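In the block that follows, a single chain appears as structure tokens, in the form predicted on its own.
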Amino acid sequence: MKEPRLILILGDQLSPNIAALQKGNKDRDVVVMAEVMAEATYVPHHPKKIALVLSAMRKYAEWLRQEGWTVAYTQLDDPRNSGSITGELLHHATNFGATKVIATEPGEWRLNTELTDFPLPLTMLPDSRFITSTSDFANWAKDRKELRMEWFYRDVRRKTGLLMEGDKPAGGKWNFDSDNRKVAPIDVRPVPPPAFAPDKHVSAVLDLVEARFAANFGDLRPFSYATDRDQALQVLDHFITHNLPHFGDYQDVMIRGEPTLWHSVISPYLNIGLLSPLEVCARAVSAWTLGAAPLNAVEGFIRQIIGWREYVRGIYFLKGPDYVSSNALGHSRKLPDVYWGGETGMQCMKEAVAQARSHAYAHHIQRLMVTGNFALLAGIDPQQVHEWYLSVYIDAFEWVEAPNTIGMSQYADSGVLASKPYVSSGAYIARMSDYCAGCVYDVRAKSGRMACPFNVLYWHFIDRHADQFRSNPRMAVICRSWENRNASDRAQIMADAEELLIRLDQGEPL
């Protein structure tokens, strides 16, 4: 018989049909899965992620046995654990024998490099879950002057068949976004996505996780997040059952007390595998077929997925392993303490934190316009910012958080993702959302002590970065702006802006 081969499964692979599994032999090879304090500790993850992670990756494993697969297995207190990816790799190859290792692409190039680096031969399959390979978007975006997402949206589009009618998208345009900005009236509501109780794997990784973790920023429990495939299909069900319908109209609302609105809040569930992205569109698509949604609902729902999605990771591999050291406008502040939960009089920035501690969730509109919006405007070190946006969420890993924090939100690529700052006021968050009228400061306010924060930093921003702004055609309007407004205006917003910032550079709170 010939010698086993070990098939490596990572945290976020756990899907049935990876691509390492998939070049497997039941008859004599080896799955390795191992949970590790160098995967656990590179950034201090939220409790909650931890613990999603561990117990899917338990109840994942008991999958591979009940399917007929030897399964190595390597929990995070056993005393023999060598702390390392690599290093299990090596444990189990001399326990079986085993001299070749098959691994599927991993998400992060940290990974990727300790995986290249190994002593054995390793074969590194591609991650033919998602709809576009790296090396597929390389091509696509090989001689192109600009690599915007709605360009390659229209063709992964194309390429699917979802939501097209023959060569011409469904409804006549590929984008509804212009209808999905609407303020929820006051009686619409959301349907809260399922809660799983916790079952006996559910329950070790929590007392684990509580006795290793506990200094974490974030609430451990209560955990009723999914953690195998069949909940994560209920929580999917659920949303195109209950909160589809609305999820266009509402998708940029932000309200207190309602931290996942009509989200789907299944990106957790996708970025560890346990549900497919083809899947989870063909189920929004025929709600639409059904006349269940609306079609503005599941154009805005499939492009996450079939567009920003797979974009992001296009890029995080297209750029290398320096993206996440990007730093175009020069931002070096440290990132203030009410990013922890820290004491702060900003109702918005108050609740967004609040929700990450308690739900290790936010949702994109929180992300963006609130706290990367201040990071963005106060000039915070955009790789501060990358660390602790991959710390807090429950879905971030490095692909799909870095170019989300580092293009989109921080403006930190100078434009290779986002053809400009994400920059608002405190108007829009006022407009979007009910946090304005539990704040201390005054959203109306111009100037001002007791002005809303984001209305001088959003001018002191502008005025910093006016020399590089110009060139740009969305920004150089709002550069003119600045520069006509009364001399004696601006001069007492820059005043007050740097008074903000000086508060914010000694620790006091906002």
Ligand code: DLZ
Contents of the next structure:
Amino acid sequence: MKEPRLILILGDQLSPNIAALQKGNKDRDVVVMAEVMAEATYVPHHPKKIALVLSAMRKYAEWLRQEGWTVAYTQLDDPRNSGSITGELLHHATNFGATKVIATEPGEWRLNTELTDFPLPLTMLPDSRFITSTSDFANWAKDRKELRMEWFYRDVRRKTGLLMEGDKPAGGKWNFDSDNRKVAPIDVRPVPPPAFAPDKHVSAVLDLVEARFAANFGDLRPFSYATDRDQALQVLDHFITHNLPHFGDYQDVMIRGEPTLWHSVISPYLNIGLLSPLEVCARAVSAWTLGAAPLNAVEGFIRQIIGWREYVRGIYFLKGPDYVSSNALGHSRKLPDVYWGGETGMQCMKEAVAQARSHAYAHHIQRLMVTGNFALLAGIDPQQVHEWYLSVYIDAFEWVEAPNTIGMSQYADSGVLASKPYVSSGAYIARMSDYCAGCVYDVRAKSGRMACPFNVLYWHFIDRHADQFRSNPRMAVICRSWENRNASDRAQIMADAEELLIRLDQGEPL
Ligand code: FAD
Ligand code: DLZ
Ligand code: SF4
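Write the structure block of the form predicted in complex with this ligand for the protein whose form predicted on its own appears above.
Below is the whole assembly, all chains and molecules, this chain first.
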């Protein structure tokens, strides 16, 4: 009998067909799974995120054993726990007399480097759960003057055949966004996703997380996320039946007290491997084929998954470990306390942060146009913004979080990911939400102490970066409109913004 090899499965690699498992042999090898403090503390994760990962790991390990695998599983409270993934690999290598490790590439440079430097021979396999491998993405990007998601997305549509009629896109258009992004009428309301009562694994993990991570930002209980593949499939089915038909129309809407709206809330399950991107897209496309969902909704939905999700991963690995430290706009302000639940009169920020605290979730527009928009306008250090997003959301893993935060939201990569900064005044939030009606500030006021802070900061942002933005055709027109305003208006707006930023620096709640 050949000596056993260790098959490493990380907490976000819980797919039945993960590459390392496919390479392994049940009769010979040992699967290593480890709950370790190094992974639980590289940022102060939301307690719900730790609970999700550990619960799903324990249930996946149980499934592996039922399938006949030998699993060496280390629990977080095991007194012999070395505290790190590599420590546990070394420990089990000695225990089982293994001299080789098979791993699937992790979704973070940090762990990638640790595994690459591991003292025993370690085979790192590409993560085949993605439609586009990192090397295919690098080939796609090579020789292109400009990288744009839309071109990438069209290629993935052609490659997968999703929503294709021969070599033409279904419905004659690649992108139906012009039909999307409406304001939701009052009588159309979403159906929230299914809630799962904690089973014995989840209950044990909740107690553990409560004992060890009580100081982290976020409410651990109630905990009702799916923690295994069957439950995650129920969430997917529920979305396809109830909310996909309206997904396109109302994808940018924000409503008080409705955290998930018409969104799928499947990102945590996709990101830890309980669902696969292609099965999700196939389900959505078949809803369209059966006449249960319109094309604008289905196209908009699959674009997020085979387009944006794959594209941001491609950028993360293409740009290398230094990408997350980018700071093209030179922003350095400290992240204000409002992000950690500090007092504020800004209803939109209050709503987004409260939701992060209780659900560890916000949909895309809240992340981009509320918390992200405010940080960018106020000139917050993108590193601190990045750490916040990585900490507070249940679906946050660096390969997907960092390009969205550093690139799409904070424009800190100077336009690699987004063709222009995603900034807006309060008018956008007023149009897409019911937040402004309950706000201390006046969204119509452009200046003065009670003017919406987004209005006040918007032109200050344009003014301080005008030299950089003028060469961007999509920003030049905005710069010109600022420069053409009369001098006294501009002076007033700049003075109001300076005052607001001083208050922010002094820690005064806005
Ligand atoms: P839906 O709106 O139902 O979309 C369906 C799926 O499409 C999502 O589950 C997700 O897998 C994918 N998707 C949608 N938009 C994106 C995107 N921009 N990038 C990658 N995938 C996308 N997504 C994460 O999964 N993890 C993160 O840590 C994360 N951080 C973000 C940080 C910022 C600043 C911003 C602006 C966006 C971030 N996103 C992140 C993208 C997006 O906001 C979430 O994927 C989405 O809100 C998850 O909710 P949902 O499953 O209900 O999505
Ligand atoms: C997020 C997370 C947490 C909280 N805990 C663990 C853990 O104890 N063991 C583990 O294998 N993985 C965990 N993870 C997920 C890893 O941090 C993730 O694999 C890396 O960030 C790479 O994406
Ligand atoms: Fe947000 Fe401004 Fe509206 Fe208040 S008025 S909710 S700060 S956009």
